[in-house]
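Quick heads-up: it's one chain on its own, the form predicted alone, in structure tokens.
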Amino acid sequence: MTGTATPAPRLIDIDGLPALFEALRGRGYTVVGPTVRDGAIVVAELASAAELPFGWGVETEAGRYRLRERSDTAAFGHSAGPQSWKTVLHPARAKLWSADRVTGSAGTSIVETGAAEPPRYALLGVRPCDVRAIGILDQVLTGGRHADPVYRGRRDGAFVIAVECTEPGATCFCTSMGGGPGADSGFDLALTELTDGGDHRFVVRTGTAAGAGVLADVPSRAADEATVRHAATAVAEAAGHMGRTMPTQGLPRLLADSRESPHWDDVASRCLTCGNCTMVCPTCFCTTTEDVTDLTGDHAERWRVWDSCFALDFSYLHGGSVRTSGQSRYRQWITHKLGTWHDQFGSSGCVGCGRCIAWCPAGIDITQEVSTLASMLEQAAADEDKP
């Protein structure tokens, strides 16, 4: 058997963006970008190629986040922001359905009104730990037999347009998790960019026949090999200047024997249990349900809205808490994020990105837990060891 040959890469000059705007709109494609919004970049709609964040970065550490000036234009010259694409495809808050009670001449009645139909969605500039972390919720939101409607609503049709890494961040460790920092599937359309030498340009990668039919509509050129090995080699070299690394060797086996840790009071003296953490996190998917109702009472909405393991009601039973302590809550994240997500669906929960270390007020550091987690699981081994 032979199989479909892969689509040579192209070369998109700077000008090719609007372009590309313009046949995705041409499509139907509603398009979702990064933009510079309230002192950081954030996830939104876009309405031009111009609105990108042309010519900023980001410097990012435990706790940390700023935006910087680059000294070129790069559009995607800067690392995870405090959104991720969940924002767009599990949103954190959903109407399901809304009802009115009607009187007429037939007495009172009540009328359903269901979710809005969503828009289909172009999601441009798409890092390889955010592709990894949408084929993620895509194995939990829609690969069982409960698929969630929100979620697969706007998921179905959504066109994907990853933008690979050339320049980690100090909270980057995504080469750790597999999620990066090149992009090998999962998208439809695959950028490099590169702007050395006064010369702005992409060099695309095509993932699917949509992808294909979009580039067909912007102005492109072949690649020259010369090209495309400067891009693989800067891909490659930003795999080697991670900010962070994660020993993810065991790690569920690790978690599990690290239970009973006394260094979950260490983290619990400084964790504020605010649910940062599990907000911006890509993957991160728990969700509950607010009634509400007008003063009358004759109209009512039923809301689905993110929910966090670190608050002290998710884990409500009938006559109390289950975790009622932050060492309990934290445990319980960090458990199922690294260990217990492999036993439910077969990976990690955690793709690199870094959020939750930049956006964790007190900065915790995911990877330094581990690690420290690690180190004191071989002490008491070695000392065990000992006559």
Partner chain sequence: MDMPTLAVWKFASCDGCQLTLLDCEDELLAIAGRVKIARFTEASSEILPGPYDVSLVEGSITTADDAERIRRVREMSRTLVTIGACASAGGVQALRNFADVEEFTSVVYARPDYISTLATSTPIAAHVDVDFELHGCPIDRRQLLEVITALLVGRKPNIPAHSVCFECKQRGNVCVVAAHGTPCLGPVTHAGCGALCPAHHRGCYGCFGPMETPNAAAQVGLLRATGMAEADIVRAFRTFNAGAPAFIELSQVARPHERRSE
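Let me have the form predicted in complex with its partner chain next, following on from the form predicted alone.
The following holds one chain only.
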């Protein structure tokens, strides 16, 4: 990957998308990407390019998400939906192993079956915030001494096609979190979608040799400088249109200092402890273990299932749960995500995708809660300074 000159950007016309699907499928990938289902743009296996959400955009607000028809035919003119790529790379349920007790002439033995061959996915339409989220999951799930086998298998086999943003949503704040609507690494191919002048096309940049290989199988032409500049400008301008801002200055400190803030009572009065925020968050990675046996007792399975710090069982130690109040559970979530994640993994756990805001049925807004915590601390400090 390093040491080679970056190839010049190319252009793929909208008619080239089927060839892209062919090229990916020919290499054994299952293509996963955005498609419309049940009034939202979800991440699902795609049989063909025709299933992409052409002409659909979204409107998001706290606790609210609506599809809207676009005036153009853009396939990627939408911000984050209810699912992230976590559903593909770190699935909600995964079987870790199964075992059978077999009684034969040699006595009783346990036969263990490991995980199946990991599927190989091509992730099509990964927004730059989600490219960063995958990077964070890489760090969390494979960066330590014991790589997560399910994630490792799926991640190693994955092909990432990023699509840059030109229209951030009202709940987006990736620029606050140190990212932005452009993608500069972490992909095999990066597309920028252009629809102006009725000319639907993609500027394509190559991130890896595998990306170059796929691109070589797709009809493309050299991108002229004006188009490349036009695409880059659209992405750069998008950075100025974020619907939300997160005050990140000294954020870990702020959360540590807010441990006893009266504001947790206020959040807890609104929070349902339903767990939706953690389920939709592209970096929330926590899981629990389920041991399953069958009625005969001769067959056992171990499953790994998404968990959430909003569940009581999550903090269950001998004798009871540690975090029983809504206050302590919301505080745990936001403090880990924005504060102690830095100590643990060297970055923030939030990429500013806005999913937790839009999909919280109570409309709780992480950026708003942080602003309130910050102003309450400031106020408290100001009060203390008063003679």
